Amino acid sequence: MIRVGIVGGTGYTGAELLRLLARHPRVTLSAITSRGEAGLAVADLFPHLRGRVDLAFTEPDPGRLGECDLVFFATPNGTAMKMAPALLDRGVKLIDLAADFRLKDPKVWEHWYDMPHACPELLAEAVYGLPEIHREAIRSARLIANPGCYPTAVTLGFLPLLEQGLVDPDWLVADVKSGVSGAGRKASVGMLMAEVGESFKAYGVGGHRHQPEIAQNLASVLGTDLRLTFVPHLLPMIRGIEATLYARLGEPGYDLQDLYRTRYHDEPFVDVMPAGACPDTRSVRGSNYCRIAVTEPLGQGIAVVQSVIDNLVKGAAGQAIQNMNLMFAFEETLALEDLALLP
């Protein structure tokens, strides 16, 4: 059994670690922590979490925080960079769901964020949580970046494209829609339903910070810098996010379908749909599954791929928790095996 707490447990990603790590068998919780609902039992604020978690939200005490064998980090930009080194220190593990990490360039941090970074010295240690790509890795981190919800669905769809050289890397589009979790718990205007419901618009045109996260991932795979148009957009649903992505295909009539399902094959939670077959969110929904189609309309050297993923399990919480399996020589699936809500 290892000791684990969690910094910033009221948010939607604090209550998804709650919940999924309620039910794993190698995990004892032994922190929960909140500034605002500090002595206030867990189970009065997450009423579905009765009989399974028994602790109060307490302040986020370092000494309490290092008895612990890992932290989770659930809380907003600029927090874990704050609190990583003391706890590393004393041999805490940790994993950041937040973006303090996963952005190797300070500077670009800085632009992006709107703060000095606390820690640069950390963010050539740290390992960027995605498991397709940084399996080995993970397994012997101390400190892992865990992905954005955008990166990892943009990030899945185009990597095996990108891998093989099959596309032109100056023309990559990613149309990506989310559902209103994706922006937290907290109170805003824009997030009422009275706002949202029975609307759709695209946000963050000009720029959004997922964008050089996503650039990243993909020039890490590429070896080169490459041009990506990122368009995020904002669905009235609660959870779920749907990447269709486009690439100029270098040579027209390649197999995609065997390319992308002989990448994935062993990939416990990426499920490449069979061809013609199209994903939609809710056959993911509360699970820690990708689901990829590709295909070449009409055979115009066009690449489409359709990547789903629950953005509170694969996009954040489930991550975590596969990373965390990871870590401690876990089987990688524990606790993670749940099949999508229908409906």
Given for the second form:
4 protein chains.
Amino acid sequence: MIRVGIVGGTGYTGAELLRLLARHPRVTLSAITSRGEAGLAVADLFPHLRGRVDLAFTEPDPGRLGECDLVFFATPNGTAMKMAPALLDRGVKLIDLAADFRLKDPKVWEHWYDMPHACPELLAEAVYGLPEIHREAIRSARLIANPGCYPTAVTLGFLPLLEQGLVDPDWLVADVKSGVSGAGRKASVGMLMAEVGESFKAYGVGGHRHQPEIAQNLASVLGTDLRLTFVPHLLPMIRGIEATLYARLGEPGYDLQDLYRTRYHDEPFVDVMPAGACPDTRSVRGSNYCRIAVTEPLGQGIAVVQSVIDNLVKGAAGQAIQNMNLMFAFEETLALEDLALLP
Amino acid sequence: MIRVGIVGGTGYTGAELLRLLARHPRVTLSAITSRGEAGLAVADLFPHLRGRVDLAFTEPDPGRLGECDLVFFATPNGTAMKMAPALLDRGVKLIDLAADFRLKDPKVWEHWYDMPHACPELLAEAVYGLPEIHREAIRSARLIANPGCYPTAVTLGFLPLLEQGLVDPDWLVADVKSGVSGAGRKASVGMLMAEVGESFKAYGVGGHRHQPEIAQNLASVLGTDLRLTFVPHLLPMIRGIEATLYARLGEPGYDLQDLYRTRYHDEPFVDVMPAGACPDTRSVRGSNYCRIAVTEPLGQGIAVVQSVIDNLVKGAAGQAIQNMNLMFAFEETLALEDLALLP
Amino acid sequence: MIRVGIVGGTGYTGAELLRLLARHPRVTLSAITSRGEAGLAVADLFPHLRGRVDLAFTEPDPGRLGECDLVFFATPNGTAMKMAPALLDRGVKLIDLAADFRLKDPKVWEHWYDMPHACPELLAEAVYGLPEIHREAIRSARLIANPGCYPTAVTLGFLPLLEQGLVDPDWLVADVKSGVSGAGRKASVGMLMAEVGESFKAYGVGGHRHQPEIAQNLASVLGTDLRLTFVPHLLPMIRGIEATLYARLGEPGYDLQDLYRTRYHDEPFVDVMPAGACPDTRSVRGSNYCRIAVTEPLGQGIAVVQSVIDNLVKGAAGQAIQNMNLMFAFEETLALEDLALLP
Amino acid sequence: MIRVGIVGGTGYTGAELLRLLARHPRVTLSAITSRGEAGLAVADLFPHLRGRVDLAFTEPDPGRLGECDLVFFATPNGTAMKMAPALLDRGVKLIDLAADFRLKDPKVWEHWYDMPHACPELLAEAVYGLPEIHREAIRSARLIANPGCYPTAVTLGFLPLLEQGLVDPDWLVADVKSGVSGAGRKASVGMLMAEVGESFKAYGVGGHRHQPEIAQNLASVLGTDLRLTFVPHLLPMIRGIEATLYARLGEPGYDLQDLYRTRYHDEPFVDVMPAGACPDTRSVRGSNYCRIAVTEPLGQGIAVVQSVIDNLVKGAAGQAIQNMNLMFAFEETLALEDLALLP
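Mind giving me the form predicted together with another copy of the chain, seeing as the form predicted alone was just shown?
Below: every chain and molecule of the assembly, starting with the one above.
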């Protein structure tokens, strides 16, 4: 058994960590913190955890967190980087579900997140927690930058094409759609059901923080720069991301289906669908799977990839637990065996 | 007052024609037909029309339809082409809301719709009813091919770019999303709320019937062939289409905002949003507007256009009435003044 | 033409007043106020009004409002009562869409709304704006208390039974369900789509402010006290209220269908459905109708009434305009002719 | 390990059995049948089961089913009663998730289900599978009538009040709301998302098949007849039932909270919420819990009970597995430990 703490447990990512960890046979939850809700029983905020999680929120206490083997940060951007150095010094391993350690270049980080980085010296050490690319590094990491939800779906979707150098790197398009839980659990007019229900729109068309993260992932695979057009959209539903990706194929006749199937054959959480399939987000709702389909419509030289995940699971808490399992040499799929809830 | 008939009034397009025509001051509804529901009062099927539409469905009767000044076909594909020649001979004007007269080449039509065309000799005469391109031809037409819902949103979105020859015609991408009313009002498992609610997916990725229609529209504007990748998606909501369009700009520095504003300045139903805006589908729900925004994200040489319509109004019944208004020299906006229902 | 002002125009009720008044042929909108958004163009907040409403929000200015013939208050509870006396003194007629003038007894008001009443002397004069009960008084009123959304649906549903004294007044149950727009347009965690989408619950079971309002309505019809159990619920949708009402019938064999049809025969906005019907909320979406059905299931001596309205139209802005039409001797249905948007 | 078969596996109840049984450590799935889909891989119909369920649908074969230890019927009403006698003769235990064995009186069954009963001699033996009432009988049963979804929610809600004889049995009202998955997975216009999304209505107001089932449950607890008014409604969401129950209290001052807490203290799947709580359906989504709250609003002598379940889990497949666990002396909660998926 390892002792695990969660900093910032009142959001959807925190709640999802609790849902999954409550059934993890090798984990003892020893602390969950929230400045705003300290003293409140977790199950009073999240009734689905009644009878299963009997912790109460506490103030974030470095002493108590320092006794954990692992601490998850389910906090807003900019929080983990302030607490990370002290916890690492105490020998605690860290998984940050926010963006603090995702971008390797602190200047790029500061440009997009609009604040100075508190510990740029850790950026090189931090391992980007996408097991399908960095599994071995994750096993021995102290500090994991858990990927963003959009970057998980888009990177896994483009990965085989870029690894093989099959597409024009100057013409990558990611048209991505997310359920509203991606916006988090905080009061706002813009995310009221009366505002976003029964409607659909793009947002952040001029530039979104996940664009440089995805571009960094793809460029490191490709070994060169590229141009990615990334347009996120907001779906009138709660969970799920679908990414439709477009790339210009360099040469005709490549067996895309075989490429994808081979690349992901041994991945426990990436499922390549049959040719012609259209994965729906509900097929991964509540589960840690990414389902992918690839095709070249009408033989026009454009590869179209569809990639779906649950933004709170493979896009956040599930992937974090997958990383934890790797870091502590547990079975990689432990506590992640839930099948999707369909319908 | 003109006498108007509707063939096939039990679907959503028929219901929407009724909703709008019920308040049209120059129209008398004289017949609405349905083989399956003949004898039933319209208001028994559509309770929102109670007290406002007192017709009953009748069998399609050429005699009675022949007395109309105008007949709308809100029928499945393949119906209007069988009845059109006889009605035209009697001097009735026709607007087909299905696909029978949309494609100019009968071979292309037969390929995508999988049946022989019953009156290919009418294809040349039929006017494609998109007033923003063919307003003058519509005024004097006998036979209108009312555009498809996706083609309306996509064509209006790409139009200014293609008219000016600003983009690479081999690299047009249309990632388009529709509410479920686009699938029509017919029994199916795939459109049950338990199947499509709270979920999202692409469909028809390998090829969709609206692709050749859009390609035809764009090619006729451009004067040359092009390659369009068109991927439709299904939204967990009822009304609305959003098209996000991607095109490679030939030269940098063009004022896209000014281009769009100028092109649509005098159009009563196309609203170009301010730079940076993201139109949502609810802003046109129930109305005949198309709202468009254009931008070039991160200065990467890719134009991104967003275009939203209500698929049942500007994408079907509303546009049909706009065409009717033009054909009969009524005010173009008559009975189409409804503002969108928001929230 | 009359000059109309709206105080508090940034909520859903204000937006709905604008949508309906923009097409009212006898109304000139002369002012719309908002402290928080003064200076902002209305159409920048509500894009569905682009091109149709060109006002900007202004600070509430008694001088400018004093020049209006009528002012609507679409404000939080407690605002109208502070401004009403001065405006009435200037000869302005007032319709308050909040609760300030709905309860006749200031002590009851203060108990439920938790603040002292600023002008209890006006409570006797204020006319409760439910035309189906108070049409004549409304015609000559200076000050209208526009009914709450739940009270409109429940009162119209129970009305014929209580007028005829057919039911046990100690055993009235109203199980009522509302879409989320009833909670208004203000930042909150509880009304996020991720909180209220795809879920359903009761709320305020211990007591809700609309209970005394409904009880007052029913008691005044009945001429005696009664006991009403009122339980509101929150629906995962935007617009619409459905009330299912239960009452113990005093004597068997009464023709309930005939009772309701007769009572509402001349009402322009109350539609009694055929026996056995189940009105759905979409059949009134965007329209000013209340649709009602009544039955006695299994002959068990319990009358069950279903009553549906659009909470923002007949439950708020539409009813307010109906009242305005009566106060200014316009056609009662003017600008309220919209049919429901279905699907 | 026991060998389990499922007859009729293409509906939502069948899919949910598969989702839950796939992770049951004591069960081997040996057959799943469907006449319509024989030959199709289960995972081709239900992609969320890809990689986890590798069975294909087969024709219902008595020989193969006869080798099972237990067979679940997830079939339409009227199917199980035809196959049950032969399978029981072979020593197979049966759990019918349809209605064939729920009503004790074959005449009542025939009245409501409109067909003769094929094996009325089994009705006395069949045990009604609500563990909270019949746990001991279930342990030794050969044939279980798995309760309906509405009857589960309503019976558990009323149970403590009736066991104690606290309420007027002539005045029981159940106003119940269900998500659309309750209508099953079959083609229909009425359950299209465009028909039932963003709308709400009652249905079956004149009489619903679950009324006699609930009445039978309550009468057997009470030991006398009663009058239950039961009105079901259709929610614009997929999973979940909420029942709001109304009953006239015989004597004031009873501690309802204590009554419920005591009654359900040892029940693993019934959670009595704190006084004043309003359980939402999402708090049980995907889980086998029933959450209940009870109150007496405004001290008016009417008890109001709220009861929520997931109609596909505690209302169908989960409860069936709970029954199976009891019948085979497994831990009662085995494979039912999933926490609800929230948000």
